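First, one chain by itself: the form predicted on its own, in structure tokens.
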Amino acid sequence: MVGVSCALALQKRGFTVTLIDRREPGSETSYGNAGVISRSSIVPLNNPSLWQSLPAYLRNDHAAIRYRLGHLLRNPGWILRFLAEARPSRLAPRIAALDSLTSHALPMHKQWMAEAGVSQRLRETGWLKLWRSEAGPEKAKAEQLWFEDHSVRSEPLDRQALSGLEPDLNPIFTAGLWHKDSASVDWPQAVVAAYAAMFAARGGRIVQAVVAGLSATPSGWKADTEAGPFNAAIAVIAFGPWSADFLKPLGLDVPLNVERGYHRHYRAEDGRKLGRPLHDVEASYMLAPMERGYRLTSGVELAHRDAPSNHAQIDQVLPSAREAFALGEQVETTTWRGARPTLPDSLPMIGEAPRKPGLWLAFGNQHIGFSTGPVTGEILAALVTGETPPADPAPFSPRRYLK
């Protein structure tokens, strides 16, 4: 999504571009997530409360988080900038930040896909935040709270409300918050497909492969493929879990690490369905309704990028994903497995690498990328032409890693 949308905003200013992928656009990071186009991300996953629950997460036994003990000690400098970054007096001004990019997502997205003809794919029903416990209620109105203070409209729901806009969940939660100022696609890799094919017709070239690596000219950047090379006045690197590896050979040491996460589809029993995606807090996964069924996607995984599949969590959460609704026969027989691609402070990158002229970075989007992908490239194609972008980018800098 961050790679078709920054040569889409390139294009529409100007520049003949050139996009390079080893797989069809879609096919990676951006195929395997909730859809969710999300207004209301704008909290960070190391946030201080991070603190409270990291005792249960270091158990390496719960749904939310898990983690491969070698690549943690493998990776300690990532580790400790990222639970520094859980300090209070980190939060407000990463808030700040996010809530600029998913404040443009829904209004960007909803102009690409009706220019890129593909509005039927989308749901402005927003998605739901729901509580099994007790404490359910009052913190679903805590939270409603805390959004209406960042202008982002989400309504509390008890569980006669959540039995009238999902008649079809079964009535195990207390309570819910429905976030109504985001919208979800039954589809994101045809999304990201669409968008894809608009730029091709409106005269961008796509080819479809590896990329061996990247290197300076006299007049820009070259690019050595499998399919020849490929030179540009200006490189703009955004391959998400796999960026880092570009970059280091350019003397670039760029701090990004992974959240793996895994999904499987399932039909739904005698007809039920659900109206949006939908959060199962106590239980850590998320249940999206897609073209090809109901996505199930699994809490986080902190190991390297392409280490073997591990599928506890995902086997975790099924049981609880069916008592919430009726879940039938798994639709594949494979389980997909992804690589968000995170640094410390849970900001993506956007804008030009220092020392390096002419080259432009643009990923880190980590669980937002699909959401924020089309202001990520508005902000990266007016800081090339030197326009205002539609959000500040300072907070995305690359010189707050790089030097």
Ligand SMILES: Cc1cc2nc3c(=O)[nH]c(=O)nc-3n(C[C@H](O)[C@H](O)[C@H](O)COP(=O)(O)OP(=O)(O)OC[C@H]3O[C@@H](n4cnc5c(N)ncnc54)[C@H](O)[C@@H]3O)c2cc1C
Second form
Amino acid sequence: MVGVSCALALQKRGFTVTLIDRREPGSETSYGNAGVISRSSIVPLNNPSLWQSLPAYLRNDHAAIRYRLGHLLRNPGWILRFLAEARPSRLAPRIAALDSLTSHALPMHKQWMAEAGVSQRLRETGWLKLWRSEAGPEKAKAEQLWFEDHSVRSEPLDRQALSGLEPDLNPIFTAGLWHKDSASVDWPQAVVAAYAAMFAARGGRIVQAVVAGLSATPSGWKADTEAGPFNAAIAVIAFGPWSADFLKPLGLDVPLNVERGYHRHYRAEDGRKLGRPLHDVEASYMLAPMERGYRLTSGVELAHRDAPSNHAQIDQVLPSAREAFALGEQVETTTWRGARPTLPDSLPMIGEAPRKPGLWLAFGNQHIGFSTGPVTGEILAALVTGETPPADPAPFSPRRYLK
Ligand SMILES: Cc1cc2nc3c(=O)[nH]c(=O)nc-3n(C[C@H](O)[C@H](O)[C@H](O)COP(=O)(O)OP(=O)(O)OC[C@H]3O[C@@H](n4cnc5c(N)ncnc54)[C@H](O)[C@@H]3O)c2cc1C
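Could you give the coordinates for the form predicted together with the ligand, as opposed to the form predicted on its own above?
Whole complex next, starting from this chain.
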């Protein structure tokens, strides 16, 4: 999503752009997400409340967050910085930065989806956060007031209102918060593919090839690929969770880590339906209606990007999801795994690399990269051309981690 968005935004400004991806655009992290175009995901995971939850997470049996100790021990710098960002003084600036991105997410996607002819994939029905405990109604109300202060529209729902909005949801929830400024799509990959097709139709070139590395040339940058070298005046690194691999050989050591997640698709029993994605917060999963079934997504696994899968978290949440909604048989027998690319401050890196003129960076969009791909592309392209970007780029500057 991020690479295609950068390509489109640069093309719009008159650049001749070649998009190189080893797979079809939208086949990796941007394939398997919950498809939420979220206005309200402005509180990073590493916020001060993480400290209260930490003892429970440390037991390493929680569905929300699991970790592989060896991975954390091999990356002490990342985990310590990630935890350090959870201190109270760091919260407000990061919320403001994420807010500056998510406020553009839906308007930009709506425009691009209309231009790409895929508006029928967009559901402007928001998403639901749900509580099972007796404290649910109070929490929903408190969050609604908090979001109101941040100009984000949401509506607390009691049991009755919930069953009015989602009649096929089992009545196990005490309360919900309906995030009304958000939307969702019914197949994220198809949206990325449509954006890529629009880029190609406007004259952009898409090359399917593995990029082996990048190097500076007298006139710009060269990408070495199995399809031969590609030379350009500027290069944009938007390899999502693989981005740091390309920067290290250039002497740029980016503290990029991943928060892995899994999904599976299930059929609904008896023609039951959900009108929007839901987040069962106490059971730590999301369930999103998709073209090919109900997509159940798991929480966060802090493990090496390429380590073998561990289905413990998604296995753990399946019974909870079945309590909430009549999930039938699994659609495919496989379990998808992806890796959310995350920097310690949970903000993406958007801008030119220090000491490397013409090398531009756009990655690290963590849990909201599907939503914020287009605005990331627009910020990047505006910085390249010297225009005023749609959001203040300072919080996303590569210089916060690279000298
Ligand atoms: C379970 C889960 C649920 C999520 N839910 C949501 C959600 O509801 N809403 C939301 O906004 N976000 C969500 N996200 C986050 C979102 O999916 C990511 O932030 C986003 O997809 C990142 O996009 P990207 O373009 O940076 O990375 P990617 O989509 O991974 O793209 C990177 C690209 O680089 C290419 N590549 C890598 N190496 C090479 C190479 N050597 N040569 C050539 N090409 C290469 C890959 O093929 C790939 O296409 C979720 C993530 C997960 C895991």
